[in-house]
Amino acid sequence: MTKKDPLEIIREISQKISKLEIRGATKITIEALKALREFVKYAPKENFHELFKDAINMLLKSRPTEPAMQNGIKYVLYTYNNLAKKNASIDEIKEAIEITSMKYISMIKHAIEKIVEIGWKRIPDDGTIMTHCHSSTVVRILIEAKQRGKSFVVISSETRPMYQGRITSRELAKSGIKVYHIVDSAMRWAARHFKPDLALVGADAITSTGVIINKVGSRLLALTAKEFDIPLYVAATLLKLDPRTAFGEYTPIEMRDPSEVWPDAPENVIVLNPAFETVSPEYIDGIITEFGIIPPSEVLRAFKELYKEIWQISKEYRI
């Protein structure tokens, strides 16, 4: 085995998650459980608890805004930290390790095959749906739809200032949809313009109440869709439900790099950029999830039905 730096590891994806370089909040959660496997193979017995804690703080901080790699990272935290109050060897801690990040993986890729099976079936032939941002579930959904035979145009809007909307366009377009992108303050615009039949946005988080945190922009859909009475719905698994937010906590929204939206900004202009923001229960029609369409206030009682142990765990890691 070729000797490698395992921080190393941990550093270069927590910063490609960090820099957006690794977008999503599925594959962002997927290439952090890898990349803790990684890790395992190189760290060294001597001082391998000291690594360990280093490189699951360095993974919590790449984004503070994606439970579903938080409750990846508990899960897998709840595993060594019983391992290691037993006293187990490196080895055992080592291997258990390996086996609980990819039990999670599979978890959320089973739970995103699920919702693709069902929200599918939620695009209306001969529709036009509206979308924002970047979701890997609603383009698979999207692209389920047109291999099972429906018709349908999709108006997606750009996502400034990292431009997210472009790979949703770009994605579906090759899969041969039909596209009309649109700058994100054209929302308005479209809507009156074309009518929609949906409109259907992921999420990176849903709070314990059902309230949705999505990329910023995704409110303005909400509120776009409730003045032309369009149904909403969000694409996500469960495993994005920030249980923190059950005991009194919020989900951060995370502040990004001002020099993202205008890198040589003037002296005495502040640029903000926060890279999220809510979407309430009473703009949502439905999240579609692999528990089913459900409400949002639906969404703990779901989670801790289909994620008992997960649910169990949150309750001792408030990370």
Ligand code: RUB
Second form
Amino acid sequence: MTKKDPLEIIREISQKISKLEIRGATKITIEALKALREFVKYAPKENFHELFKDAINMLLKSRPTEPAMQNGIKYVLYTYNNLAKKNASIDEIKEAIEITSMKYISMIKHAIEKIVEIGWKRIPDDGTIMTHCHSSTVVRILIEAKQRGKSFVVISSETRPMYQGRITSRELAKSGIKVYHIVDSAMRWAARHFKPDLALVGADAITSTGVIINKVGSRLLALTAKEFDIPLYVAATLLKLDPRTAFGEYTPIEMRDPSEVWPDAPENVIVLNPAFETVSPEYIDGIITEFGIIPPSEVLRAFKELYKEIWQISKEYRI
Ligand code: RUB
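Output block for the form predicted in complex with this ligand, input the form predicted on its own:
So here's everything in the complex, that chain up top.
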């Protein structure tokens, strides 16, 4: 095995996550946990504890609005703490970290499979669907619906400033789905013009009261959907629930570098770049989860039922 700097592995992934080279809640989660698994392979025994804590902190800081990743990291951290308390050997700890990371990755993959299985049936045949940004969950649902023989059109908004909507449009078009690509500010125009049957977005975070946090522009879509009586669905695994919100805290909304919006903005122009925003429960007709399609008011109950262990852990680890 060639020697690798274990913290370098984590640093590299954290930077890719921060710079959006790895992006979208599900992908971020899977890559962060894979990196932890890789880290333990190369971490030396002598200062393992110290390095492990640095690795965890680096990953947690890479993107603040990503509870699926944070829940996974807490899950691994819990395993680590239990073994460290019992003075388990570093080899035992390493093995347990690897197993727990893999377990969480398969939990999230399994959850997405279930969501796709449920979600494609909600795609109206011969219908028009509006979406925003790039959610791998939403794209998978739409492609599944297409492969099951449904015919529909998707309106995809470009998602300034980083144009993730182009990824959506490209992936859907490649799968033979007809796409209308619009600028974000044309959302209302598109809704009036096309009279869509459904709006469908992903989520980065879900709060204990069923508020959804997704790419900035999602609430604009929700308001548009409300105005034109278009049902709005959110497709997201319950692993994105931020348990801290049940204990009074808020999920922080990531503010990104202004240069993504306007790299050479004139002096005295203050450019603001919030990455996400909330969509309140009253705008949401259903959340397509691995538990089934549920109303926002049911998310905490479903999360507690499905992920008992993670809920217990999150009560101890309010990080
Ligand atoms: C991506 C985004 C996606 C969610 C869900 O934002 O808002 O809708 O992450 O994605 P960014 P998925 O590009 O800033 O990461 O369904 O793939 O988990």
